[in-house]
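Read the single chain below, which is given as structure tokens and is the form predicted on its own.
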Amino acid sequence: MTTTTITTPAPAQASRAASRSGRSKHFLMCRPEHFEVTYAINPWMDPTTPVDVALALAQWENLRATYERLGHRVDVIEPVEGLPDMVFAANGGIVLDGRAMAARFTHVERQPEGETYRTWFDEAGSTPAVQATNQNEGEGDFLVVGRLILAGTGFRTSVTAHREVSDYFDVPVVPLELVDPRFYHLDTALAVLDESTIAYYPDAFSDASNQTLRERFPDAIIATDADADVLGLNAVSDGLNVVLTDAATGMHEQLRDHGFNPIGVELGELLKAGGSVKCCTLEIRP
């Protein structure tokens, strides 16, 4: 059984929420028809742990339905047999201002995904649609905050990819170094909540990157160990509604305190591959 948790805010929280507004977004997702864990490319993956594909599909469908109930548009790319991680569409690339750059994956198991996503971007009308020349794992490591991109490095995406993205999209990029292998992509350790607000887990970052985050986002929400441990920062926000794992109860409370509306979904089966809400969701920005 899959669940979606929506709570009723207290009066003070409701007042803060009233000052926020959600906006309709356009997402790309990929059904986990071929989902399995047969290799390990991050610490979450254990090929000896069984995967229930039917349950993974049900949980994914619930996430998709949640987005649609919130008024968001969801397109679905055709899954490819033999690419079990393709369900994590966020890694497929970056789409900003109608331009698209497909990923160039680090691990050989995922490398065919790059051209598959590039083809989808091209056919969907992104002009031009290119594939990165440097190691670049899409929105897994590139998160848009207003007219700024926060860019992760340390495990997957190369520093040289940061310059390539900045030049291609003509947007400033702020490098952030990840140091804990459990948080191998930026979107596992940092969530963008609106045009100027983020939440993050300090222990995932180097000292220098923590200083950068404190200076740029002094009012950020700081995640607890418990919430980070269930990928509670792997979230998608429309500026008001924040969709995230139902297991990150502390993050739900902090979001409500800051005027956001947390919506919990169960994605435990996909967590076996080290992914949650944001990993499944690539934003198409016209």
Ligand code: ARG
Second form
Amino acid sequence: MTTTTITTPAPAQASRAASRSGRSKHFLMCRPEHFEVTYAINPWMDPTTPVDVALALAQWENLRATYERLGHRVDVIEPVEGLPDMVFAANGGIVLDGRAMAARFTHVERQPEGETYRTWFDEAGSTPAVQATNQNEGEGDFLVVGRLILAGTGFRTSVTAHREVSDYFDVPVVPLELVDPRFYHLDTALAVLDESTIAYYPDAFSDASNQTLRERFPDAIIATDADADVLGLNAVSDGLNVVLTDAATGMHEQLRDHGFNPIGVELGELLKAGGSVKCCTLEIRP
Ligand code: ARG
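Now that the form predicted on its own has been shown, please provide the structure of the form predicted together with the named molecule.
Entire complex below, previous chain first.
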């Protein structure tokens, strides 16, 4: 089943929604042709649970079609056999100001993806792409908010990688420490909704990082346990439309209350590898 639910804001929220506007974005995605769960590098993955590739493909195609319907451009990178997690394109790197830095993966199973994504960036971009020298899982752990990058660490991306990214893109980086293994990448615990608005799940972060988040984003949307547990924060926003799992019903409601337009998709097969909407989506910023 691949369903897309587009809900119309109630009249009370309509004025707030009117003040928000979506802008067209450019994404890179990778079809889950070779998707499987044969190893476990996060607590969501259980190699004994069967995966339905046809269903994964249908769910992924629905996500791609949803983006295109919203007016976004989607490029696709050729999937490589033997790299089942390559569908999670967000981890491929960071592209900002037309410059690309490809990932350097933590686990040996995903390491070849770094060079595969670097080659794609190199061929697609006008400036040569580099590959990170430090452990860096791309947009899984680096989320751009306006002219700031929020950077996760604790499970995958290293603190030295934060410095490397800040120097390379000449953008300040705010380090955030993840403490719950279920939320091993920053994009599983925090969603960027526009240039200054985020949603996050406090329990995924250390006390110090919670304080940083509260100070910098006092108006943030706070996710419930139930929404975080279905990766409801693994979302992609264009400033108005927010694409996220349809299972995060509380988050849908909170987004609507804040004038956003939540769009639910079903990505249950990919959740078996610990990924959802944002994981499948890398933003190419010109
Ligand atoms: N199985 C993948 C891993 O553990 C999932 C990656 C999800 N991607 C993300 N951006 N959170 O690396």
